[in-house]
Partner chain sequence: MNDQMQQVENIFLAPAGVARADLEKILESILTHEVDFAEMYFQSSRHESWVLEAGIVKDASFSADKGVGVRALSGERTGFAYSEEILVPALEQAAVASRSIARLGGNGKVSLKVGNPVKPLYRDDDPLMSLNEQEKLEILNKLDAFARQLDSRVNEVIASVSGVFDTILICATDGTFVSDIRPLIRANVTVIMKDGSKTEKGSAGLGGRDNYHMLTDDILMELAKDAVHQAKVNLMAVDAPAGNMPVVLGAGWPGVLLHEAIGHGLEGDFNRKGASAFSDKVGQRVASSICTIVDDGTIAGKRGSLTIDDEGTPSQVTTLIENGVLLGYMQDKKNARLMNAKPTGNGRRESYSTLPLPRMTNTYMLAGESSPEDIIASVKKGIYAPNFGGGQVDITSGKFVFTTSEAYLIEDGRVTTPVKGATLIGNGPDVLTKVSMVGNDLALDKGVGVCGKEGQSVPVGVGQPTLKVDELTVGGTN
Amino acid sequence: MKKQPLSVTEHPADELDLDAEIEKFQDTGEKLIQLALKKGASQVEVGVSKDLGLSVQVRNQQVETLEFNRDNSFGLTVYFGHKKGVASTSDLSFEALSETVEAACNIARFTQEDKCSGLADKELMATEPKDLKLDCPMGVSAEKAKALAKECEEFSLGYSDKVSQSEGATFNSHRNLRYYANSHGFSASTPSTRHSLSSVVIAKDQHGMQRDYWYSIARDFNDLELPKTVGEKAAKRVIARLGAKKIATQKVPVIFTPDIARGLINSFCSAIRGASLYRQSSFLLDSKGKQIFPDFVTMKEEPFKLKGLASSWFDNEGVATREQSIVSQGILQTYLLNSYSARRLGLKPTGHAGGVHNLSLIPGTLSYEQLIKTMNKGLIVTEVMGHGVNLVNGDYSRGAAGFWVEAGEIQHFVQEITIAGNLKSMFQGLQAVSNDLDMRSSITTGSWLVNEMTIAGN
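May I have this chain by itself in the form predicted alone?
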């Protein structure tokens, strides 16, 4: 019988029989691994993902989009010795999956050998499953989702007469089932959820118009900020941008707010990732064990954090993750390596296939307001534009906007400027990290105060 479309009272995740899906993935994964081995593969790994979701966007209290998502993906990697073949499909029928196995095997047979290719070593596989509370299905109806988005937008528009229009408020709710298995015998399923609420608004005064936003994201719907909070934060942020003035070109201290500082940590992680290192394309080559940041900086990885946005007890190769310090007292403790990059570098995998798992920079004791007073005069960066980050030499140049500070007080909004420096010197010139942690990401930090950067203005 053909399934009827979902009604507005349903959520796609309501129809997911989790136990049945996990059992099906495990059975299918094992059959496909055995099929590939029979065709001559020496090693095999499979990954399956099923995503069910609901997304609602409203604008001026009218529903602009209402989407129900059902996405499937299947990826297979086979190794014939050190020859690698990869194939994927979105059709999860056994016939289509069998054809995908055949395609991967054919690719591998005609691929050039790479001595570093292959699964991560069997002894590195994770063996201790952990319930990290990542699956918190909400089961919200489309009607409830629309109400949440409308309420959020209403609080944005009603906050002040200066908020002239809305570019939309959006609510998303998704449930994902990820399965990974390989021919070492590793097999694991991870169900997870992610909910988010956001508002984008425009404010206007005699000097012109400004646009800004706010959002909240969490595994558990109950951990989201309230529609009132999200809506009013978006409004406050956009109003603060009104009355922008220009500044002269100069060198001054710079504060990066947490969401922008997070981007600096991303660049740091990219520079210590295995692929950047073995390609000799990182400004942090040969930096393990060396002082990268001031000694007050410690960055901890917490893969077992309950409800964490990047929590996992195994990485994308089945290697066990572990709690560790990536940076301790400013000194780089480890690179971020999957099995391939580890072999290229003559090192051991670190459990970072797929990236870092919840990285937190331990904050200092200063509040955001105290950090501004400590800076006294300089620029607060709240927005960056462009892709001006060179990981080879560390040069950093981005279009930016933010607030000008004098005598420890915010004076006015600044836009149409460029900030420039070098990441290595910016890391070493980090003066303080405040305690205004932004928890809306798998990378958590407070605001950064950097001793000096070049600001290109008038």
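Let's compare: the form predicted alone is above, so bring in the form predicted together with its partner chain.
The text that comes after this line covers the one chain and nothing more.
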């Protein structure tokens, strides 16, 4: 359902004349590529970006911070044969840009010959521009932003007496214009918008304080969750943390809620990235064509999803992206390669310079509640802490918080414990994925049930 567009005032993005700006970026981009070629570069790529936004944080119904963002950046990479130089600046005056070209060329005089370096091959460049509806009408003023954050906080605080205080509700709204061009003749301008609404709340009982949050993020303002939804979800989450207990050291099955399971998929993606492979520092070396997950797991990449948070018809090198299965029936179908890592490995680039473009794990039929029943006894992890993921050998050890489950029912909140295992066996030990998809990221999954992990506690 479409709502009436709101009046637009006071947003830094209001001043953006998109067509004029695109023309200016194209003109500047072409001139700088020519300048670098004239200085002797054999290949060049440039990126220009402008970001205009505002952010309002409200606490106790008063504006705590009001920030206006205007960010510019320009970066270029030059190749003198197989020698590479990179430079960037935030100053978009032509003089500063020319100096930046000079700086990149100077660096390339000193870096050493690397046969694998250079732009991606010309025939891989994307040739079919697509309108992916990433630039949605803004419809937000500073006043409206304040009102939304206030309303969201009000719903958090008003949800229950158990919510003792707010740490702030925040509304963010940005419009971005990104331009990329290279000396193969590829160029593209991508305008996009992004809004988010969040609430952070604190609840208190005799054991101490707990803090939790919820947020919604979308390209289209009209796709954001309502302030009531965001505010109340934050409140429900923090109340559920009261009455926390530590549990004993033991081995049990574990459910990862979708926002945490997403982190496991992230680690998986890092392990099949070209750079991890050619450095031989991945626990998934030589795993293409092998069974990494159980056969019910399929992960699809959908770069052309309309309004998708990571949608793009080309990657960071101009290489065409494509719909593809990264994992099919548990078997790894492809590594994630840019042109450099592809050359290092003697393979073809896969359109993954800059990462994956919307990856979703196809969910099963179980609901989250059914997944908990299936586990029967174990731990639901709703929060992980720290950096204890070793991609070289897959070892996983992190701080965790969540819920203890017995007889298929949530018993109480659990904190100050760790969970440990190895990603390889966690992937193999995946029992089921429920259908409670979290759409707030470029990686989409439901909750995961993993057969066994070690919990360290009392």
